[in-house]
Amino acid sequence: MIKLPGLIDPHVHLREPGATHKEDFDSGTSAALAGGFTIVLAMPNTKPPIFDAATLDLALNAARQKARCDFGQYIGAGPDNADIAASLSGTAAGLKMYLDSTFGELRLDDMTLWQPHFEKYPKTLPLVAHSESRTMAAAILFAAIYDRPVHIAHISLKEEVLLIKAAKEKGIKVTCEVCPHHLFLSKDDIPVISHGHPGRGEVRPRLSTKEDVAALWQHMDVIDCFATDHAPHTIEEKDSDNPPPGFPGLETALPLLLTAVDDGRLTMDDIFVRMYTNPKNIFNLPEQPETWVEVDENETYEIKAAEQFTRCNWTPFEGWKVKGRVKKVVLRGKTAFEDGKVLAEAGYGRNVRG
């Protein structure tokens, strides 16, 4: 049995408000505890999106009632809410900027709309960018111009990791995360994970080439965090004619990464630093006293969606053999998860910006 600190996932979609049929703060934080996570930071592209005081309260009130582990809620950057977002920075997990495709109140059509957010959001708090390829390069330029930290979400490409490496070497304040699905799957795997339903391979950023995957592994020293981008959709939605992009990931991340340790591709320190130390520092998160995770590093088993707590009822890693199972999670002195059962009650989770 090995002991880890409570893990931190800085990038989850818990679908509340607006799409609780596929996840909410109850089921999502249950999945988090089962995966060894004691803090999750929820993204703002909900229905309605989280972009002002009223919508932030909507999400936080739901979380206070339902969350079983600790949580934070991002506020989204919109075309005209820079002052509002900055005024709510003490309550929000951070500012999320969607620099590629998104819709409605969080759509940032051109770079002039980025500037007020880079100027006004406090530099001591995280600004997270969904940016791919060339928009990622632009976000790094903005970080340099405004001399402020920026965290790049879910990198997936060789060109991205190489550019971030170069930016770090120049002293630009950029950090980044990678998702397990971009480390363990390439676009060549889509037919295997789809089971005849191509929508199951839809995710953003898209699964990339084997060369891109290899580059992420080769430049592991550039990657600051492992984040799941847990984005659950029901199996019916994924198999429909208009499948939404996104994979569940809270319950599969740690076993996949522990299996990579067993294979000699990672070390336990790699996991410790990227799932606890770095996210804690980058996102300026509080200590969780008397909090730890116990893992049986030798237990071998198959990943099965039917055994998971997420509501979406599928995983791209169905049937994968992994080594390392979460046996117990203690959160603030209380056993929150043990032997496959979530024991923390709804509402036990605390707001990390509370």
Second form
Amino acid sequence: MIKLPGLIDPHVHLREPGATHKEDFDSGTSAALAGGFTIVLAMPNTKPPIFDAATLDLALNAARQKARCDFGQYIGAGPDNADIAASLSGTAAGLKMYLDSTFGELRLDDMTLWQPHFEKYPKTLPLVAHSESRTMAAAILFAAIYDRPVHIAHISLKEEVLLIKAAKEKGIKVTCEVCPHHLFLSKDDIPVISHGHPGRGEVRPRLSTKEDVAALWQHMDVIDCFATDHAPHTIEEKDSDNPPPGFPGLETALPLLLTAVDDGRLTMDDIFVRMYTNPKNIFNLPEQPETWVEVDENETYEIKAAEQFTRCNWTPFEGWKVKGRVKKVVLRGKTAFEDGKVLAEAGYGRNVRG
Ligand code: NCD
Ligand code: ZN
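Output block for the form predicted together with ligand NCD, input the form predicted alone:
Following is the full complex, with the preceding chain placed first.
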């Protein structure tokens, strides 16, 4: 049995308000506990999007009633809410900027709309950018110009990891995360995970080439965090004519990464640093006293969507054999998950910015 600290996922979509048939704070935080996470930071591309005091309250009230692990809620950068977002920074997990197209309505194309956010959001708190390829280069330039930290969400390309490495060497305050699906899948796997439904391979950023995947592994030292980008959409939606992009990931991240440790591709310390120490520091998160995760590193099992807590009912890793199972999660002195059962009550979770 190995003991890990309560893991932190700085990038999840829990779909509340507005799409609780996909997930809500109850099912999403249950999935988090089953995956060994005790803090999740929820993204603002909900319906309505979280962009002011009233919408932030909507999400936080739902979370207070339903969350079973600790949580934070991002506020989204809109065309004219830079002052409001900065004024809410004490209760929000951070500011999320959508600079490339994806699921939801929050997107800022014009760089004049980026400037007030880079200027005004407190420099001690995270500004997270969904920015791919050349847009990512622009976001890093903004971080340099405004002399503030920026965290690049879900990098997936060789050119991205190489540019972040170079930017870090110049002392620019940039950090980044990688999702397990961009480490364990390439676009060559799309036919296999699709099972005849091409929508199941849709995710933003898209699955990349084998060369990109190899570059991410090769430059593991540049990668600050592992984040799931848990983006549940139901199997019916994924298999429809207009499939939304996104993969669930909360319950598969740790077992996949532990399997990579067993294969000698990662160390336990790589996991510890990227799922606890770095996210705790980058996102300025509180200590969770008497909190830990017990993992049986020798238990082998097959990933099955039917056994997961997420409401979306599918996983791109269906049938994968993994080694390492979460047995127990203790959160603030209370057993929150044990032997496949979530024991923490709805409402036990606290706002990390509370
Ligand atoms: C996310 C979603 O479904 O909300 N989808 C995705 O493919 N990652 C949006 C996002 O994180 O870009
Ligand atoms: Zn996301």
